[in-house]
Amino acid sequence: MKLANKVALVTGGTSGIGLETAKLFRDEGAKVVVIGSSEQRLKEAQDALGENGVALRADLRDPAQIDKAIAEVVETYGAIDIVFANAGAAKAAPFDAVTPEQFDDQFALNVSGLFFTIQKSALHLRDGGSIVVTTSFLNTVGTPGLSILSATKAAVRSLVRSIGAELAPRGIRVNAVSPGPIDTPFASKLGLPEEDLRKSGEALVAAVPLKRAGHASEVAKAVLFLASDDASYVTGAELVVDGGLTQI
(Lines of atoms letter the chains of each structure in order from A and count residues from 1; the text may use other names and numbers.)
(Lines give C-alpha, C1' and ligand atoms only; values in the text may rest on other atoms or scores of the structure.)
Protein backbone atom coordinates (compact mmCIF):
# COMPACT_ATOMS: atom_id res chain seq x y z
CA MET A 1 0.00 0.00 0.00
CA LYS A 2 1.25 3.47 -0.92
CA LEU A 3 0.71 5.03 2.53
CA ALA A 4 1.38 2.16 4.90
CA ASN A 5 2.18 3.36 8.44
CA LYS A 6 1.66 7.02 7.47
CA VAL A 7 -0.38 9.57 9.42
CA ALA A 8 -2.44 11.90 7.25
CA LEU A 9 -4.29 15.07 8.24
CA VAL A 10 -7.12 16.21 5.94
CA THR A 11 -8.89 19.53 6.46
CA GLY A 12 -12.30 19.97 4.93
CA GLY A 13 -12.38 16.20 5.22
CA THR A 14 -16.03 15.55 5.97
CA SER A 15 -17.50 15.83 2.47
CA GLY A 16 -16.65 15.99 -1.22
CA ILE A 17 -13.01 15.85 -2.28
CA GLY A 18 -11.73 15.85 1.31
CA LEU A 19 -13.76 12.84 2.40
CA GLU A 20 -13.03 10.88 -0.77
CA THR A 21 -9.33 11.54 -0.31
CA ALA A 22 -9.45 10.57 3.36
CA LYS A 23 -11.08 7.26 2.47
CA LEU A 24 -8.52 6.61 -0.27
CA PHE A 25 -5.66 7.43 2.12
CA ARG A 26 -7.15 4.96 4.62
CA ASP A 27 -7.49 2.29 1.96
CA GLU A 28 -3.80 2.82 1.10
CA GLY A 29 -2.76 2.11 4.69
CA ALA A 30 -2.74 5.53 6.38
CA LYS A 31 -4.13 6.53 9.75
CA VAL A 32 -6.33 9.50 8.83
CA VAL A 33 -7.51 12.51 10.82
CA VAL A 34 -10.17 14.68 9.21
CA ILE A 35 -11.08 18.16 10.38
CA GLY A 36 -14.46 19.76 9.78
CA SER A 37 -16.92 22.13 11.39
CA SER A 38 -20.30 20.40 11.05
CA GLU A 39 -21.12 17.97 13.86
CA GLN A 40 -23.40 15.93 11.61
CA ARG A 41 -20.85 15.62 8.82
CA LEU A 42 -18.12 14.81 11.35
CA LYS A 43 -20.20 11.92 12.66
CA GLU A 44 -20.86 10.68 9.12
CA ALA A 45 -17.15 10.94 8.26
CA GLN A 46 -16.18 9.04 11.40
CA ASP A 47 -18.61 6.27 10.49
CA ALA A 48 -17.26 6.18 6.93
CA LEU A 49 -13.60 6.02 7.99
CA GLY A 50 -14.01 3.47 10.76
CA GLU A 51 -11.27 2.52 13.19
CA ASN A 52 -8.44 3.93 11.04
CA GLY A 53 -9.92 7.42 11.07
CA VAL A 54 -10.49 10.20 13.57
CA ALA A 55 -12.84 13.14 12.97
CA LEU A 56 -12.10 16.40 14.81
CA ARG A 57 -14.13 19.59 14.98
CA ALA A 58 -12.30 22.89 14.42
CA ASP A 59 -12.94 26.26 12.82
CA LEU A 60 -9.71 26.92 10.94
CA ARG A 61 -10.40 30.65 10.95
CA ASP A 62 -9.28 30.52 14.59
CA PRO A 63 -5.55 29.74 15.07
CA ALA A 64 -6.22 28.55 18.64
CA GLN A 65 -8.55 25.85 17.32
CA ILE A 66 -5.90 24.80 14.79
CA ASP A 67 -3.41 24.48 17.66
CA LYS A 68 -5.84 22.31 19.61
CA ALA A 69 -6.57 20.03 16.66
CA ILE A 70 -2.88 19.56 15.80
CA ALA A 71 -2.12 18.80 19.45
CA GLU A 72 -4.79 16.08 19.43
CA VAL A 73 -3.32 14.53 16.28
CA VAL A 74 0.18 14.49 17.76
CA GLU A 75 -1.05 13.15 21.08
CA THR A 76 -2.82 10.29 19.27
CA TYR A 77 -0.23 9.40 16.62
CA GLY A 78 3.04 11.08 17.66
CA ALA A 79 3.76 12.82 14.36
CA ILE A 80 2.32 13.64 10.94
CA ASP A 81 3.48 12.47 7.50
CA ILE A 82 0.92 14.04 5.15
CA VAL A 83 -1.18 17.20 5.25
CA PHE A 84 -3.97 17.72 2.73
CA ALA A 85 -5.06 21.34 3.27
CA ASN A 86 -8.37 21.22 1.48
CA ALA A 87 -10.81 23.27 3.58
CA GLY A 88 -12.39 26.21 1.80
CA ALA A 89 -15.53 28.28 1.48
CA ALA A 90 -16.99 30.73 -0.98
CA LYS A 91 -19.80 33.22 -1.40
CA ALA A 92 -20.70 34.25 -4.92
CA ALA A 93 -21.32 37.97 -5.41
CA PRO A 94 -20.83 40.52 -8.18
CA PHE A 95 -17.74 42.68 -7.77
CA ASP A 96 -19.76 45.72 -6.71
CA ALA A 97 -21.77 43.76 -4.13
CA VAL A 98 -18.89 42.13 -2.22
CA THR A 99 -18.92 43.16 1.43
CA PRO A 100 -15.92 43.48 3.75
CA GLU A 101 -17.38 40.63 5.80
CA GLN A 102 -17.52 38.32 2.76
CA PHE A 103 -13.97 39.28 1.78
CA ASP A 104 -12.56 38.72 5.26
CA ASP A 105 -14.40 35.44 5.83
CA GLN A 106 -13.17 33.81 2.63
CA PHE A 107 -9.57 34.90 3.13
CA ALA A 108 -9.73 33.86 6.81
CA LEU A 109 -10.50 30.25 5.90
CA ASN A 110 -9.09 29.78 2.41
CA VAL A 111 -5.76 31.57 2.95
CA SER A 112 -5.08 32.34 6.61
CA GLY A 113 -6.60 29.08 7.86
CA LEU A 114 -4.68 27.08 5.28
CA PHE A 115 -1.41 28.90 5.99
CA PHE A 116 -1.54 28.39 9.74
CA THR A 117 -2.68 24.78 9.37
CA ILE A 118 0.48 24.12 7.36
CA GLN A 119 2.69 26.23 9.63
CA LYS A 120 1.55 24.51 12.81
CA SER A 121 1.52 21.04 11.24
CA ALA A 122 5.03 21.48 9.88
CA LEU A 123 6.42 21.51 13.40
CA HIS A 124 5.30 17.88 13.72
CA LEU A 125 5.74 16.78 10.11
CA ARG A 126 8.35 14.11 9.64
CA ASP A 127 11.22 15.02 7.34
CA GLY A 128 10.43 13.73 3.87
CA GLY A 129 6.71 14.33 4.38
CA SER A 130 4.22 15.75 1.92
CA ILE A 131 1.82 18.70 1.91
CA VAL A 132 -0.92 19.03 -0.71
CA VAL A 133 -3.29 21.98 -0.98
CA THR A 134 -6.43 22.51 -3.04
CA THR A 135 -6.38 25.38 -5.51
CA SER A 136 -8.86 25.68 -8.40
CA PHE A 137 -9.19 26.32 -12.12
CA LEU A 138 -10.41 29.74 -10.95
CA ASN A 139 -6.85 30.88 -10.27
CA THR A 140 -6.16 30.95 -14.02
CA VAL A 141 -9.42 32.38 -15.45
CA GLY A 142 -11.62 35.36 -14.68
CA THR A 143 -15.10 34.38 -13.52
CA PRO A 144 -17.82 36.96 -12.79
CA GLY A 145 -19.20 36.68 -9.27
CA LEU A 146 -16.25 34.72 -7.91
CA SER A 147 -13.56 37.39 -7.63
CA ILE A 148 -12.78 36.75 -3.97
CA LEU A 149 -12.73 32.95 -4.19
CA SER A 150 -10.49 33.21 -7.25
CA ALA A 151 -8.13 35.58 -5.44
CA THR A 152 -7.85 33.22 -2.47
CA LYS A 153 -6.95 30.33 -4.74
CA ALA A 154 -4.33 32.41 -6.54
CA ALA A 155 -2.83 33.29 -3.16
CA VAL A 156 -2.72 29.63 -2.20
CA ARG A 157 -0.99 28.76 -5.48
CA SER A 158 1.73 31.28 -4.59
CA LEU A 159 2.07 29.85 -1.10
CA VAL A 160 2.78 26.41 -2.57
CA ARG A 161 5.94 27.80 -4.16
CA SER A 162 7.17 29.86 -1.21
CA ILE A 163 6.39 27.31 1.50
CA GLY A 164 7.80 24.60 -0.74
CA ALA A 165 11.06 26.53 -0.97
CA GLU A 166 11.23 26.92 2.82
CA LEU A 167 10.51 23.26 3.58
CA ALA A 168 12.64 21.75 0.81
CA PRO A 169 15.75 21.46 3.05
CA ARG A 170 13.76 19.02 5.21
CA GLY A 171 12.76 16.99 2.17
CA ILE A 172 9.13 18.04 2.62
CA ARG A 173 7.32 18.42 -0.67
CA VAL A 174 4.54 21.02 -1.14
CA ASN A 175 2.19 20.73 -4.11
CA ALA A 176 -1.31 21.68 -5.21
CA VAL A 177 -4.17 19.89 -6.88
CA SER A 178 -6.34 22.14 -9.04
CA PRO A 179 -9.86 20.79 -9.62
CA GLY A 180 -12.17 21.96 -12.35
CA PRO A 181 -15.95 21.49 -12.09
CA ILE A 182 -16.37 18.55 -9.74
CA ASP A 183 -19.64 16.90 -8.71
CA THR A 184 -19.49 17.79 -4.99
CA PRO A 185 -21.66 19.84 -2.59
CA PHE A 186 -19.26 22.81 -2.81
CA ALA A 187 -21.14 24.66 -5.56
CA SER A 188 -24.37 24.50 -3.57
CA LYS A 189 -22.67 26.55 -0.84
CA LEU A 190 -22.03 29.55 -3.10
CA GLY A 191 -25.34 31.13 -2.13
CA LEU A 192 -26.76 31.21 -5.67
CA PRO A 193 -30.44 30.54 -6.44
CA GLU A 194 -31.00 26.96 -7.54
CA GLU A 195 -31.87 27.89 -11.13
CA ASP A 196 -28.83 30.15 -11.50
CA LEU A 197 -26.63 27.41 -10.07
CA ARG A 198 -28.03 24.87 -12.54
CA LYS A 199 -27.52 27.14 -15.55
CA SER A 200 -23.99 28.15 -14.59
CA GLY A 201 -23.11 24.51 -13.90
CA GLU A 202 -24.40 23.40 -17.28
CA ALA A 203 -22.51 26.17 -19.06
CA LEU A 204 -19.29 25.31 -17.24
CA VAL A 205 -19.53 21.60 -18.00
CA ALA A 206 -20.27 22.41 -21.65
CA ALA A 207 -16.94 24.25 -21.79
CA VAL A 208 -15.01 21.20 -20.53
CA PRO A 209 -13.34 19.34 -23.42
CA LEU A 210 -14.29 15.99 -21.85
CA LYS A 211 -17.91 17.21 -21.66
CA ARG A 212 -18.62 16.16 -18.11
CA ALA A 213 -18.07 17.16 -14.53
CA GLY A 214 -15.34 15.35 -12.66
CA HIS A 215 -15.83 13.09 -9.66
CA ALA A 216 -14.34 13.64 -6.22
CA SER A 217 -12.68 10.23 -6.48
CA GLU A 218 -10.74 11.39 -9.56
CA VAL A 219 -9.30 14.34 -7.65
CA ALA A 220 -8.54 12.07 -4.69
CA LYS A 221 -6.36 9.89 -6.89
CA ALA A 222 -4.36 12.94 -7.95
CA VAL A 223 -3.91 13.94 -4.31
CA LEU A 224 -2.74 10.41 -3.49
CA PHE A 225 -0.12 10.65 -6.21
CA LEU A 226 1.23 13.93 -4.83
CA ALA A 227 1.12 12.69 -1.24
CA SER A 228 2.87 9.39 -1.92
CA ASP A 229 6.41 8.44 -2.89
CA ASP A 230 5.20 8.19 -6.49
CA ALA A 231 5.75 11.97 -6.56
CA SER A 232 9.04 11.89 -4.65
CA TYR A 233 10.69 14.37 -7.06
CA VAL A 234 7.72 16.72 -7.40
CA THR A 235 7.44 19.91 -5.35
CA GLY A 236 6.07 23.40 -5.93
CA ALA A 237 3.81 22.03 -8.66
CA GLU A 238 0.11 22.26 -9.40
CA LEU A 239 -1.57 19.14 -10.81
CA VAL A 240 -4.60 20.19 -12.85
CA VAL A 241 -7.65 17.90 -12.74
CA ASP A 242 -10.21 19.78 -14.81
CA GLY A 243 -11.07 17.70 -17.87
CA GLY A 244 -8.93 20.01 -19.99
CA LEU A 245 -10.92 23.16 -19.14
CA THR A 246 -7.87 25.39 -18.63
CA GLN A 247 -5.48 23.45 -20.87
CA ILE A 248 -7.24 22.90 -24.22
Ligand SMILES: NC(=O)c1ccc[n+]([C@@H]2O[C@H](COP(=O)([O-])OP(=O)(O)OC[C@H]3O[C@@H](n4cnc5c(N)ncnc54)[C@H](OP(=O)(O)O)[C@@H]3O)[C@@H](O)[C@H]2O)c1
Contents of the next structure:
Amino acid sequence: MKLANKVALVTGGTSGIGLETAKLFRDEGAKVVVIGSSEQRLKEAQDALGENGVALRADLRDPAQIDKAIAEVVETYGAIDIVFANAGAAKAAPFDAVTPEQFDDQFALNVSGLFFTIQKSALHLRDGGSIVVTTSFLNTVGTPGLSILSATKAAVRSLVRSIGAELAPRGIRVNAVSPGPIDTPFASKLGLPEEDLRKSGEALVAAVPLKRAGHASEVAKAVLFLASDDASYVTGAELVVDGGLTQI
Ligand SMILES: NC(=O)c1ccc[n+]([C@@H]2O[C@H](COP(=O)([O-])OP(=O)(O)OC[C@H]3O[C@@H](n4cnc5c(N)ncnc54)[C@H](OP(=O)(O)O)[C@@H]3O)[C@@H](O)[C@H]2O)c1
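Show the same protein again, this time as the form predicted in complex with this ligand rather than the form predicted on its own.
Everything in the complex follows now, all chains and molecules, and the chain you saw is the first one.
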Protein backbone atom coordinates (compact mmCIF):
# COMPACT_ATOMS: atom_id res chain seq x y z
CA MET A 1 0.00 0.00 0.00
CA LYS A 2 1.89 3.04 -1.26
CA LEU A 3 -0.72 5.56 -0.07
CA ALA A 4 -1.93 4.11 3.24
CA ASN A 5 -3.60 6.79 5.43
CA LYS A 6 -3.21 9.47 2.75
CA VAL A 7 -5.93 11.85 1.62
CA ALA A 8 -5.89 12.54 -2.12
CA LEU A 9 -7.81 15.13 -4.11
CA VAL A 10 -8.27 14.39 -7.83
CA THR A 11 -9.81 17.02 -10.12
CA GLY A 12 -11.36 15.65 -13.26
CA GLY A 13 -11.63 12.43 -11.25
CA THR A 14 -14.96 11.42 -12.75
CA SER A 15 -13.69 10.26 -16.15
CA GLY A 16 -10.68 9.05 -18.11
CA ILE A 17 -7.23 9.59 -16.60
CA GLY A 18 -8.55 11.13 -13.37
CA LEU A 19 -10.99 8.32 -12.62
CA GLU A 20 -8.39 5.59 -13.30
CA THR A 21 -5.94 7.41 -11.04
CA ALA A 22 -8.54 7.85 -8.29
CA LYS A 23 -9.25 4.11 -8.38
CA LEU A 24 -5.54 3.27 -8.25
CA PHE A 25 -5.00 5.71 -5.33
CA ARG A 26 -7.92 4.04 -3.50
CA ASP A 27 -6.48 0.58 -4.18
CA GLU A 28 -3.18 1.81 -2.69
CA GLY A 29 -4.92 2.78 0.55
CA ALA A 30 -5.84 6.44 0.09
CA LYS A 31 -9.10 8.20 0.89
CA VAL A 32 -9.92 9.88 -2.42
CA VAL A 33 -12.02 12.95 -3.20
CA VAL A 34 -12.84 13.45 -6.88
CA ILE A 35 -14.14 16.67 -8.38
CA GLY A 36 -16.13 16.96 -11.60
CA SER A 37 -18.98 19.06 -12.94
CA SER A 38 -21.45 16.58 -14.45
CA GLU A 39 -23.94 15.10 -11.93
CA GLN A 40 -24.24 11.88 -13.93
CA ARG A 41 -20.48 11.26 -14.05
CA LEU A 42 -20.18 12.18 -10.36
CA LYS A 43 -22.74 9.48 -9.51
CA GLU A 44 -20.90 6.92 -11.62
CA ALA A 45 -17.55 7.84 -10.05
CA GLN A 46 -19.02 7.60 -6.55
CA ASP A 47 -20.32 4.11 -7.35
CA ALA A 48 -16.96 3.09 -8.84
CA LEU A 49 -14.96 4.37 -5.86
CA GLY A 50 -17.17 3.04 -3.09
CA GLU A 51 -16.78 3.93 0.55
CA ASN A 52 -13.19 5.20 0.30
CA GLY A 53 -14.19 7.82 -2.26
CA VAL A 54 -16.16 11.06 -2.16
CA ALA A 55 -17.41 12.73 -5.36
CA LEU A 56 -17.84 16.51 -5.16
CA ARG A 57 -19.44 18.81 -7.72
CA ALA A 58 -17.58 22.01 -8.63
CA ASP A 59 -17.13 23.98 -11.82
CA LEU A 60 -13.41 24.66 -11.55
CA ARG A 61 -13.69 27.70 -13.83
CA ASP A 62 -15.21 29.46 -10.81
CA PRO A 63 -12.72 30.17 -7.96
CA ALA A 64 -15.59 30.44 -5.43
CA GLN A 65 -16.62 26.85 -6.22
CA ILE A 66 -13.01 25.70 -5.77
CA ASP A 67 -12.94 27.36 -2.31
CA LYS A 68 -16.18 25.62 -1.34
CA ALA A 69 -15.02 22.19 -2.55
CA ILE A 70 -11.66 22.42 -0.75
CA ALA A 71 -13.44 23.56 2.42
CA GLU A 72 -15.62 20.43 2.20
CA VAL A 73 -12.55 18.20 1.79
CA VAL A 74 -10.90 19.79 4.82
CA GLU A 75 -14.08 19.52 6.87
CA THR A 76 -14.30 15.80 6.05
CA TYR A 77 -10.64 14.78 6.32
CA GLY A 78 -8.83 17.58 8.19
CA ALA A 79 -5.90 17.83 5.76
CA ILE A 80 -4.73 16.77 2.31
CA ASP A 81 -1.62 14.78 1.31
CA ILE A 82 -1.90 14.55 -2.47
CA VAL A 83 -3.41 16.83 -5.12
CA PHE A 84 -3.78 15.56 -8.68
CA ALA A 85 -4.83 18.69 -10.61
CA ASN A 86 -5.93 17.01 -13.79
CA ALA A 87 -9.27 18.44 -14.98
CA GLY A 88 -9.08 19.81 -18.48
CA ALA A 89 -11.14 20.38 -21.59
CA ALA A 90 -10.75 22.05 -24.97
CA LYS A 91 -12.47 23.10 -28.16
CA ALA A 92 -10.58 22.74 -31.43
CA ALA A 93 -10.50 25.76 -33.78
CA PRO A 94 -8.01 27.25 -36.25
CA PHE A 95 -6.26 30.14 -34.52
CA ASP A 96 -7.93 32.75 -36.74
CA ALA A 97 -11.36 31.45 -35.74
CA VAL A 98 -10.79 31.30 -31.96
CA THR A 99 -13.27 33.58 -30.14
CA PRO A 100 -12.46 35.50 -26.95
CA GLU A 101 -15.01 33.31 -25.17
CA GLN A 102 -13.28 30.09 -26.29
CA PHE A 103 -9.91 31.52 -25.27
CA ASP A 104 -11.13 32.55 -21.80
CA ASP A 105 -13.06 29.35 -21.20
CA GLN A 106 -10.06 27.08 -21.82
CA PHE A 107 -7.71 29.20 -19.76
CA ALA A 108 -10.36 29.44 -17.01
CA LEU A 109 -10.43 25.66 -16.55
CA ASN A 110 -7.01 24.43 -17.64
CA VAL A 111 -4.89 27.19 -16.07
CA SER A 112 -6.87 29.32 -13.60
CA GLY A 113 -8.85 26.33 -12.29
CA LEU A 114 -5.65 24.33 -11.82
CA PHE A 115 -3.78 27.27 -10.25
CA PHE A 116 -6.46 28.06 -7.67
CA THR A 117 -7.04 24.39 -6.88
CA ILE A 118 -3.36 24.15 -5.96
CA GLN A 119 -3.28 27.53 -4.20
CA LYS A 120 -6.31 26.74 -2.00
CA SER A 121 -5.33 23.15 -1.24
CA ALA A 122 -1.71 24.05 -0.47
CA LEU A 123 -2.96 25.79 2.67
CA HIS A 124 -4.15 22.40 3.89
CA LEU A 125 -1.42 20.17 2.47
CA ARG A 126 0.58 18.31 5.05
CA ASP A 127 4.29 19.15 4.86
CA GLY A 128 5.91 16.50 2.66
CA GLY A 129 2.84 16.33 0.44
CA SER A 130 2.78 15.88 -3.32
CA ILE A 131 1.12 17.78 -6.16
CA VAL A 132 0.85 16.31 -9.66
CA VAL A 133 -0.65 18.15 -12.61
CA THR A 134 -1.60 16.94 -16.08
CA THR A 135 0.13 18.67 -18.96
CA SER A 136 0.18 17.16 -22.48
CA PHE A 137 2.43 16.21 -25.37
CA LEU A 138 0.91 19.34 -26.94
CA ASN A 139 3.10 21.62 -24.84
CA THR A 140 6.15 20.70 -26.92
CA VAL A 141 4.69 20.54 -30.44
CA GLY A 142 2.59 22.72 -32.72
CA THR A 143 -0.74 21.22 -33.77
CA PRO A 144 -3.17 23.00 -36.11
CA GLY A 145 -6.49 23.72 -34.41
CA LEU A 146 -5.20 23.23 -30.87
CA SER A 147 -3.32 26.49 -30.21
CA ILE A 148 -5.24 27.44 -27.07
CA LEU A 149 -5.22 23.98 -25.49
CA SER A 150 -1.49 23.71 -26.22
CA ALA A 151 -0.82 27.15 -24.72
CA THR A 152 -2.73 26.24 -21.55
CA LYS A 153 -0.59 23.14 -21.15
CA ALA A 154 2.64 25.08 -21.66
CA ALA A 155 1.46 27.52 -18.97
CA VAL A 156 0.83 24.62 -16.62
CA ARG A 157 4.31 23.20 -17.31
CA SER A 158 5.73 26.55 -16.21
CA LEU A 159 3.58 26.63 -13.06
CA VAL A 160 5.04 23.29 -11.99
CA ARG A 161 8.47 24.92 -11.80
CA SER A 162 7.34 28.15 -10.07
CA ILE A 163 5.00 26.56 -7.55
CA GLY A 164 7.57 23.80 -7.06
CA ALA A 165 10.11 26.45 -6.09
CA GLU A 166 7.71 28.10 -3.64
CA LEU A 167 6.61 24.87 -1.95
CA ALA A 168 9.99 23.13 -1.83
CA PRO A 169 10.85 24.65 1.59
CA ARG A 170 7.86 22.75 3.01
CA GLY A 171 9.07 19.53 1.40
CA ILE A 172 6.08 19.57 -0.96
CA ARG A 173 6.93 18.23 -4.40
CA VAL A 174 5.25 19.50 -7.57
CA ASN A 175 5.46 17.50 -10.79
CA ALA A 176 3.64 16.98 -14.08
CA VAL A 177 2.57 13.94 -16.02
CA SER A 178 2.50 14.55 -19.76
CA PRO A 179 0.22 12.13 -21.61
CA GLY A 180 0.30 11.43 -25.33
CA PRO A 181 -2.91 10.31 -27.07
CA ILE A 182 -4.84 8.40 -24.41
CA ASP A 183 -8.05 6.50 -24.98
CA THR A 184 -10.56 8.62 -23.00
CA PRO A 185 -13.63 10.72 -23.91
CA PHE A 186 -11.41 13.85 -24.12
CA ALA A 187 -11.00 14.04 -27.93
CA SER A 188 -14.72 13.45 -28.53
CA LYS A 189 -15.43 16.74 -26.69
CA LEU A 190 -13.20 18.85 -28.98
CA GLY A 191 -16.19 19.71 -31.18
CA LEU A 192 -14.71 18.16 -34.33
CA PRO A 193 -16.85 16.39 -36.94
CA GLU A 194 -16.65 12.62 -36.45
CA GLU A 195 -14.74 11.97 -39.69
CA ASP A 196 -12.12 14.65 -38.88
CA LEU A 197 -11.75 13.24 -35.38
CA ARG A 198 -11.20 9.73 -36.71
CA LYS A 199 -8.64 10.86 -39.29
CA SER A 200 -6.66 13.06 -36.90
CA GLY A 201 -6.73 10.29 -34.28
CA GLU A 202 -5.34 7.77 -36.77
CA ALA A 203 -2.63 10.18 -37.94
CA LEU A 204 -1.61 10.86 -34.35
CA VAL A 205 -1.39 7.19 -33.41
CA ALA A 206 0.62 6.51 -36.60
CA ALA A 207 3.17 9.09 -35.37
CA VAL A 208 3.54 7.33 -31.99
CA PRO A 209 6.62 5.04 -32.01
CA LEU A 210 4.71 2.39 -30.01
CA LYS A 211 1.93 2.58 -32.67
CA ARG A 212 -1.03 2.73 -30.34
CA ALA A 213 -2.96 5.08 -28.09
CA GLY A 214 -2.24 4.78 -24.38
CA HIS A 215 -4.63 3.57 -21.69
CA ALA A 216 -5.68 5.84 -18.83
CA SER A 217 -4.35 3.16 -16.44
CA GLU A 218 -0.84 3.64 -17.92
CA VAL A 219 -0.95 7.33 -17.04
CA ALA A 220 -2.41 6.54 -13.61
CA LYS A 221 0.63 4.40 -12.73
CA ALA A 222 2.96 7.29 -13.58
CA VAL A 223 0.87 9.63 -11.42
CA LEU A 224 1.04 7.14 -8.55
CA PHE A 225 4.83 7.12 -8.83
CA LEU A 226 5.01 10.93 -8.68
CA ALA A 227 2.44 11.16 -5.88
CA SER A 228 4.06 8.51 -3.68
CA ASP A 229 7.29 8.39 -1.68
CA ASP A 230 8.84 6.41 -4.57
CA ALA A 231 9.45 9.85 -6.12
CA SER A 232 10.69 11.43 -2.89
CA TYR A 233 13.60 13.23 -4.64
CA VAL A 234 11.65 14.31 -7.75
CA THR A 235 10.22 17.82 -8.04
CA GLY A 236 9.69 20.32 -10.86
CA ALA A 237 9.75 17.44 -13.35
CA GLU A 238 7.49 16.32 -16.16
CA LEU A 239 7.08 12.57 -16.63
CA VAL A 240 6.23 11.85 -20.26
CA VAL A 241 3.79 8.99 -20.93
CA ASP A 242 3.29 9.25 -24.67
CA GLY A 243 4.57 6.06 -26.33
CA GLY A 244 7.66 7.97 -27.41
CA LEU A 245 5.76 10.58 -29.44
CA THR A 246 7.77 13.58 -28.24
CA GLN A 247 10.94 11.70 -27.24
CA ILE A 248 12.07 9.47 -30.11
N1 LIG B 1 -6.89 11.97 -23.43
C2 LIG B 1 -5.80 12.45 -24.01
O3 LIG B 1 -5.42 12.06 -25.12
C4 LIG B 1 -4.98 13.49 -23.27
C5 LIG B 1 -3.70 13.80 -23.78
C6 LIG B 1 -2.93 14.74 -23.13
C7 LIG B 1 -3.42 15.37 -21.99
N8 LIG B 1 -4.66 15.06 -21.54
C9 LIG B 1 -5.14 15.78 -20.35
O10 LIG B 1 -5.57 14.85 -19.38
C11 LIG B 1 -6.50 15.48 -18.51
C12 LIG B 1 -7.66 14.53 -18.27
O13 LIG B 1 -8.31 14.33 -19.52
P14 LIG B 1 -9.01 12.94 -19.92
O15 LIG B 1 -8.36 12.49 -21.17
O16 LIG B 1 -9.11 12.04 -18.77
O17 LIG B 1 -10.44 13.54 -20.37
P18 LIG B 1 -11.93 13.32 -19.85
O19 LIG B 1 -12.21 11.86 -19.75
O20 LIG B 1 -12.75 14.17 -20.73
O21 LIG B 1 -11.91 13.92 -18.36
C22 LIG B 1 -11.96 15.29 -18.11
C23 LIG B 1 -12.32 15.51 -16.66
O24 LIG B 1 -12.33 16.92 -16.39
C25 LIG B 1 -13.55 17.26 -15.76
N26 LIG B 1 -13.98 18.63 -16.07
C27 LIG B 1 -14.16 19.17 -17.31
N28 LIG B 1 -14.61 20.43 -17.19
C29 LIG B 1 -14.72 20.68 -15.86
C30 LIG B 1 -15.12 21.81 -15.11
N31 LIG B 1 -15.51 22.96 -15.70
N32 LIG B 1 -15.11 21.74 -13.75
C33 LIG B 1 -14.74 20.57 -13.15
N34 LIG B 1 -14.32 19.48 -13.80
C35 LIG B 1 -14.31 19.53 -15.15
C36 LIG B 1 -14.54 16.24 -16.31
O37 LIG B 1 -15.64 16.13 -15.43
P38 LIG B 1 -17.13 16.51 -15.91
O39 LIG B 1 -17.32 15.85 -17.23
O40 LIG B 1 -17.97 16.00 -14.83
O41 LIG B 1 -17.14 18.00 -15.99
C42 LIG B 1 -13.71 14.98 -16.33
O43 LIG B 1 -13.71 14.37 -15.06
C44 LIG B 1 -6.87 16.81 -19.17
O45 LIG B 1 -6.22 17.86 -18.50
C46 LIG B 1 -6.34 16.66 -20.59
O47 LIG B 1 -5.97 17.91 -21.16
C48 LIG B 1 -5.45 14.14 -22.15
